[in-house]
Structure formats: structure tokens, C-alpha cells
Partner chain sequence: MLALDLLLQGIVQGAIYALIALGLTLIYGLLRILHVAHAALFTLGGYIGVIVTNETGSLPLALIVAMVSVGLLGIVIYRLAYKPLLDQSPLVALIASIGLFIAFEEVFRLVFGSYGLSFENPPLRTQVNLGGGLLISHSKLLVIGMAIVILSILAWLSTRTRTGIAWKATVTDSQIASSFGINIERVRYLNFFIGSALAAAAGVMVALLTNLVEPTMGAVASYKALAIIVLGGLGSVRGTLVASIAIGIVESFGTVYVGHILDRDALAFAFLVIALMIRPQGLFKAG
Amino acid sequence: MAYEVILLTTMAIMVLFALSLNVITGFCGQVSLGHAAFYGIGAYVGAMLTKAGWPLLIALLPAAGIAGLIGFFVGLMSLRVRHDFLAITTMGIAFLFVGFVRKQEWLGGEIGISGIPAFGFGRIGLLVVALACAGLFAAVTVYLKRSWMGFGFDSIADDEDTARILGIDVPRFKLWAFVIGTAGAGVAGALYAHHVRYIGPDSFGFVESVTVLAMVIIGGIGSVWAVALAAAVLSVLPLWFQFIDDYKLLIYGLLVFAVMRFSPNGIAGALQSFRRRLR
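How about the structure of this chain only, in the form predicted alone?
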């Protein structure tokens, strides 16, 4: 039973993490290669606060708030760049975060933070909280996608210049996407810290950013349910099959290549094509 709880908790956290990136990259078309930095910010904030005596449920709010605030400033810096230059800018944020944490002794430095307090209601309680957070964020993103904000995101993702001509406030929508997405990553990071009870700089590097981006691409950029499905499956495969863990990046890379070659819209696009053929 304990093993299944650990698997489900990991799955819920990664679903939340992938959905948070989907808001930035899937909805608004802003490619981010540094999303793990905000995941790490949430993890460090949550770990430090609970070690100081804060309950986890309360610590989730500052974790989301600080990650979202930093995401706002990163969004401001990214307003003048697009496409490849935006990806390079966000990738630099990931390296900057890891380098900063390594030099801060009060954050554990190279060693990291260990002895993170367990959630007061045990692992099953943490699973319930993780599932609730993932489900709530999924519901919020579905609402966003169908709202006026979602239409603004879609127009920016399709053609930013045309969206600006049509009167859409492109900078404001971009900033909202960064704030919402990075805040969600902050919550996922705080949950992850209390799930594994140890965090270090290597837990939030460039590899993690690429991994979560691969989940979004494989699921289908912009699709909520397909990204959640891809994140759930890909996050537990290395735990189910231990030999996969050594070749995880290779397998993810091959999957991304196959998706971009045969189904650019990922799992969601493949299923839509299959439905059309049946009809």
C-alpha cells in the first residue's frame, strides 16, 4: 500500500508541474526551458517554512506567491524576446537558480536541505493534498482555456503580431501566463520537497526543465487532459521499470522525436485524428 501511495503522489505532483508549464507554453506559446527553477523556488520556500514550524498547507501559499512573483519579473524581462531567444532566456534562469542555491549556505549550499518535516497527516494525507492541488489547477486551466483570457492566449500563440493588431494587450496576457504557470510550479515544488523530504540544487536543473517540457509535447501542447495523462504515465514509468531510469532522457527524446514527426499535436492530436477516421 505504501508503494502505491508513493507512486500516486509522484504522479499527482508531476501532473501539476506539467500543467503549470502548459499554461505558459501550451496556452500562450511561450517556450520555457527554465521551468524547473520555479519548481525549485517552491520547494525551497516550502522546506524552509515548514522547518521553521509552518504547517505545509499554509506554506503552500508563500511557495506559490514567491514563485509567481519571480515569474512576473522573468515575464517582464522576456517581453522583448521571442521564440529561440525566449527559450535561451528562460534556460538562463534555470542555470542562474542552480548557481545561486549552490552558493547560499543558509539554503544548504551544495549539500541541500535534509530532514524536511513529514506532513502531519502522513503519506496518505500528502497524497490527498497533492491530488487536490493537481485537480484544482487542472480545473482552473480548463476554465482559463474556455474564458476570454484563453482566447487571448490562443491568439498570441497563433500569431503575436496579429493579436496585437486586433487590440489584444499582449504584454499583459504574457505576464498572466507566466504568473499563473510559475505559481503552479511553486506549489508542485513545495509538495515535492515534502514528498521526498530532501532537496538539493541538482533536483531542479536543466534536465528537469527539459523533462517536463517533453511531457507537455508528448501529451499535446495546449491540451489539459492529454498533458496530465502524459505526465502521469511518464513520471511513474522509471519507478515501475527500474532499467528505464538509466535511459530516461533517451526514451523521452525518442518519444518527442516520434511525436513531432508523426503527430505534432501529441496524444491529443493522434486521438482526434483517430476519431475523424472513425466518423
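Predicted model, so just to flag it, every value in this text is computed and none were measured. Numbering follows the first chain given and starts at 1. Only the largest set of C-alpha atoms that superpose within 1.5 Å between the two forms is called the rigid core. Compared with the form predicted together with its partner chain:
With the core held fixed, the Cα of W225 is displaced between these two forms by less than 2 Å.
L254 is among the residues whose C-alpha shifts by 2 Å or more between these two forms once the rigid core is aligned. After superposition on the rigid core, the Cα of S263 moves by 2 Å or more between these two forms.
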Contents of the next structure:
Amino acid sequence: MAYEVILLTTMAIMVLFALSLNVITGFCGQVSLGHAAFYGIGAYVGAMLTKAGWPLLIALLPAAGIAGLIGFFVGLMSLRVRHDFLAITTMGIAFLFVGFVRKQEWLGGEIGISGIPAFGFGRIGLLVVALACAGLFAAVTVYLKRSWMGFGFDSIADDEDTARILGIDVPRFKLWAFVIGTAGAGVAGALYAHHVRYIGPDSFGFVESVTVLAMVIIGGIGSVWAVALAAAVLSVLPLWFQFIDDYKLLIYGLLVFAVMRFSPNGIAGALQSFRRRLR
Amino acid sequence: MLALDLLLQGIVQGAIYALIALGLTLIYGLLRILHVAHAALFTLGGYIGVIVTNETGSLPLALIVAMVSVGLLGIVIYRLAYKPLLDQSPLVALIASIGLFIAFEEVFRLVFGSYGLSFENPPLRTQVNLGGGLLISHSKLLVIGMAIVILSILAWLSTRTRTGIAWKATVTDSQIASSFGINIERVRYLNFFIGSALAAAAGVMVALLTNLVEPTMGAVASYKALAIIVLGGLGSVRGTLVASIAIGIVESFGTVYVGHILDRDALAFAFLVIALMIRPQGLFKAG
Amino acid sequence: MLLSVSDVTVQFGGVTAVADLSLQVDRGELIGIIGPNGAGKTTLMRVISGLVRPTSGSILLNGQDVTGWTIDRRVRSGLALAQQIVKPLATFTLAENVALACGSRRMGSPWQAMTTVDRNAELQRGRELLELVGIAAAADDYPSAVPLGYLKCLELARALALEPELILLDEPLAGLNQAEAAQMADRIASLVTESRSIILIEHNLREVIRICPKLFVQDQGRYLDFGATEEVMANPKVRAAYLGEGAI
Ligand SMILES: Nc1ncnc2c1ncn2[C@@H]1O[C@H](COP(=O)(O)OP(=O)(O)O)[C@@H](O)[C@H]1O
Ligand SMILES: [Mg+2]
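Switch from the form predicted alone, shown above, to the form predicted together with its partner chain and output its structure.
After this comes the whole thing, all chains and molecules, with the earlier chain placed first.
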């Protein structure tokens, strides 16, 4: 039972994390190779606050707020660079975050923060909170996609110069995507910190950023359900592969490669063509 | 003296970055793919270099074997992994490449063990006095020398030979090139061969400097090389060279003077981010 | 005065694409801009719309100085343009392409955009505009599936969707056959109203002369002439620039 609870909590947190990147990369077309930084910011803010005595549920708000605020500034930077330049700039931001944290005594430096308090309502309680957050965020993004803002995001992802000519306020739309997406990552990070109860600079590195981007792309860019599914499966895949421990990462890597190689539009694309074939 | 020492250190590091990043630039210039798995070829080059040297006792032979075999592997990767994805969004190739990189690292760990390999008789460890107490090891001199030699050969190839000219034309505009009867596919093979061979050479050089090859030694190369080619203007060979040396120097000075605030990687990326905010297209225009 | 371009110069590196040009457009006018290839017509249009920044000079729209404004802001305050090279949104149907433009003025604020889900009104309006430009049958097709002539019409429909006071058209007739061009020219002329002006950049002199009461002529970035069409066409300097030296 306890094992299943841990597994499900991991899934829910990763689904939230992946959906948050999906707003930026999937909806708005702005590729980020540094999303783990915002996950990390949320984790550090959440951990520091609960260690100072705040209840987790309240600490989630500043975790979202501060991640979103920094996301806003990164969004401002994203207005200057595009495409692959943007992807690498965001990657740079993530390295700056990790490099900065490493040297901060008050954030635990290299060693990180341990002894993060357990959630007051136990493991099951944390699972419920994580599921609620992921579910709520999924609902928000489904709504967002259907709203006019989602329509605007589509146009920016398609061709931002043309979107501007059609009167779309591209910078503001992009900033909103960044703020919503990074705030979501902040919540996911705070939950993660209280799930594993130890965080350090290495928990939020390049690999984590790449992993979450892989979830979005493997799901199928933009599709909320497919991205959630991909995140749920990929997040626990290494755990399921425990029995072939030594080969689990090899299989993971090959799987990521194979999905892209044989179904470039991800799970969403594969399902779509499957449905078309049934008809 | 410290400043000169650091400068030298930065140049050595920059030369290695240049060898790795150059292949990545060539591939990006032609196919617009961020080829992360390139870093795995760098690691493999290191392994082959150490193993062949230990078996035969000849470093030059090891270098050649590493460059040729890894170059061929580069072609295989292009053929099997990227060619079918050229019509897709570049993101697809990027993620595929990352999957491949993870898989390669695991293969290295499973095949060569997780603790790494060293030279039985580490070559070129002796120091040379450059005058004024400035010491440099033979291996570092070799790295700088190799980088210069390889780059000069490349420059010569690309301006003086038919193949080189065809290659440059293809990088600049593949459609026009193909209308002139250039075989684009051959140029791509050549590109992957040369780029991968350069990465292998860099792997051997790093093995010489550190006397250690490990499965994860490509991790830093995987992201830093991306940063360098972006800083250089994505697809610009000259830009890549300048960016490599610049990042090498920023790192060597930075770790000494501001190392208490930011670590080595963060310094390199701080430089990258600031440079991109000032010049969003990188230091040089592609081409 | 609807549009007032004053002493605008645009340089690209060493090339002066637009040299110290001034142009005034009133409400309800249809002005043709002509000049040989490379005269800087497209650059003039791009500087009016905000796609390039002038090296010097200023642009007033409705009396407001918009020189520093981004293009989308100018578009939301009454400007629209159809570019020489058509740029449809490839993942949008033609109707959606127009619908996006229909809503963009009202949805300028992200808050409004976030709280609006229903886009039927805009899609409906988009279809009407496609009907108006004569390509309603392709409303649900994607741009890759329709011919160039349709995309030219789509550009026009999208420009109209912005409910602009001033429309900039860059070579809308290029690539059309003679009959299509005449039809498109008539359509353009019919779009001018008391509250809507059009600047038409066009190589097809025949149609320009037929529908534009006033012409603005530039050559190598410089001003050549501006006035009533017959007078301009009678100007020997204009004939020389157009037909080459010695053609007078
Ligand atoms: N983005 C640019 N960069 C450099 N030169 C440009 C650019 N755009 C236009 N030019 C140059 O400016 C001149 C005018 O071009 P353009 O405005 O396109 O003329 P037209 O539309 O009248 O044919 C040409 O010499 C062209 O080469
Ligand atoms: Mg033109």
C-alpha cells in the first residue's frame, strides 16, 4: 500500500510538472530546456517555509508566486531570443540557478536541505493534495487551450511574426504563458520537496529539465491528456524496471529514442493515426 | 604569473571545447539539429584512445583508430536516427538525440564498467618550462597543437578542395547546391564523419589531460557544447571557435575570482546569457 | 490627417532603402505607390507598419506619434497590412486565420482573452469576410491546400478583419492573371470608404492607374513625385525612372 501511494504521488507531481511546461512549450511554442529551475525554486521556497513552521498548503502559494515571478523575468528575456537560442538561454538560466544554490550557505549549499517536515496529513494526505493540484492545473490548462488566449498561443506557436501582424500582443501572451507555466512548476517542486523530504542542487539539473521536456514531446506537443499520460508513465517507468535494475536507464533512453523515431508526433499523434485507421 | 597561467588554462580548455563544438556546429549548420548524442561520441573516443594505447602502446595509432571508428559511427547515427526525422520539428530530433545519449552512456557503463579506465603508462605527463616559471605539460601543448593542426587542415579542405567547396556551398544553401549537381547526401555523411571524428579526438585529448575516462564524461560536453555553438551564432565555424576560447577563458578566470558565488558551469552560462541578451543572434552570423 | 510620414529615412548597413520620404494620407483616400524594383516601396510600408524602425523621421497615425510602437499595437489602433509574400498561419484553417484577426482588437488584453471561450462570433465574421473576398468555399481548408490566388485573398480578408482605418497592401496583384488582377483591383477600390483609406503598392501599372486617384512615386529610396494620377504619369522624371533613361 505504502509503495503504491509513493508511486502515485510521484506520478501526480510529475504530471503537474509536465503540464506546466506544456503551457510554455506545448501551447505557446517556446522551448525551454531549463524548466527544472522553476521546479527547484518551488522546492526550495516550500522547504524553507515549512521548515520555518508554515503549513505546506499555505507554503504552496509563495512557492508558486516566487517561481512565477522569476518566470516572468525569464519570460522577459525570452522576448529577446528565439527558437534554439531561447532553448539554450533557458538552459543557461537553469545552470545559473543550480550554480547559485550550490554556493549559498543558507540554502544548504552543496549538501542541500534535509529534514523537510512531513506533510501534516500523512502520505495519503500528500497524495490527495498532489492529485488535486495536478487535476486542478489540468483543468485550468484545458480551459486555457479552449479560451481565446489558447487561440492566441496557437498563433504564436505557429508563426509569431504573423501573429503580430494580426494584432496579437505577442510579448504579453508569452509572458502569461511563462508565468502560468513556471508557477505550476513551483507548486510541483514544493510538493516534490515534501514527497522526498530532501532536496539538493543536483535534484534540479539539466537531466531533470530534459526529462520533463521529453515528457511533453513524447506526449505530443500541446495535448493536455497525452502529456499527462506520458508524464505518468515515464515518471514511474524507471521504478517499474527495478527488476532489470542495471538496464533500466538504457531501456529508458532507447524507449525515448524509439518513440521519437517511430512516432514523431508522440502518443497523441500515434493515437490519432490509429483512430484514423479504425475508421 | 597567475593571470598568464589562467589564460593558458583557459586556452587549453577552449581548444577542447572547440574540437567538440565544431562537429556540432557543422551538423547544426547543415541539418538544424541540436545533436546532443555528439557528446557520447566524445566519450567513446576517449575510451577507444585509452584502450588502444594500452593494448598497442602507440598513442598516435590510438588517436587514428578513435577518430576513424567514431567518425563511421557518426555516419551510422545520421543514417539510422536523424535522416528519417529531417521533415519533423527539430524538437523531435533533439529529444531522440537525448534518448540516444542516455542509452550510449548506459552502454559505456555496462561495457566498460562504472569506475572508468586510465592509461597504464600515462603519456606526455612531463612539464615544459615556457620561461619565467610558466610550466605546461606536454599533454596540454599537444592539445593546443592538435587543435591548431586539425583546424588548419579543415580550413584548407574547405577552401581548396572540390569536396570542401561543395560542402561549404551545401551548408550555405543546400537547395542551390543540389541544383549545381552537388550530392547533398554525401556531404551530410562527410559532415557527420568529420564532426564525429573531431569529437573523438577531443575525447582522447581529455583522457590525456585527466588520465581518466568514465561513462559520464560526456555530460558536461553535452550541454556546454550546445551553449558554445549558440553563443557562436549557430552554424558559424568562426563564431564557434571564438566562443569556445571565450568560454574556456571565462571559466578559468571566473572560478578563481568569482568561484565563491557561482560554480564553473554557472559562470559559463552567465556569460552566455549576458552575451545573448546583448546579441540575440550570437556573436557571429551563421555561414 | 490619418497618416503622416515625416522625413523618414531607413538604412540597412550601407544601403539607404528609404531616403527622407514624407507622405500624407487623408481619410477615404486610395493612394498608389509606384517605383521600379528596389525603389524602397516595401521598406516604406514596413516602416509605416512597424516591421522596421526608421533611422530617422517620424510616423503619426491619427495625430498620435506611433514611431516607437510595436506592429501589433499599431494594428490594434487602426492599421492593417497585407504583405507581398503571403504569410498564412499554416496550422489554422482559412476561417480561423481570419477569426483570429477579427478578435484581436477586442482581445488585446490578456485578461479579456483568458475569460473568453466562445469564438463563434469571430468565426462567423471570418466566414463573411471570406465570402466578401470570394473564397468562402475554402473556409475550412488549410492554407497548404489552396492556390496562391486564394492566399492573396486571405491576406486581404485578414486585413479587413482588423477593422482598420488604413490598409497597406503590398503587391496584392502579383502572381494573378489579368482577369484575376482586374477583379482584385476592383475589389480593392470598393473597400475604400469615408472612414477607410488604402495605400496600394503595385507593379501592375495598368490597374494602379485605373483605380488610384493619386500616385506617390519613389526611385532608389528617394521621392520623385506625388499628386493626381494623370499629372504624375505625365511627369517626364517619372517616365524616365520607370522606362529607363532615354525613353522620354
Ligand atoms: N532587411 C533588409 N536588409 C538589407 N537590405 C534591405 C532589406 N530590405 C530591403 N533592403 C534593400 O533596400 C532596397 C529597397 O528594397 P525594397 O523596399 O524591397 O524595394 P521594393 O519593394 O521597392 O522593390 C533594396 O536595395 C533592398 O536590397
Ligand atoms: Mg517590394
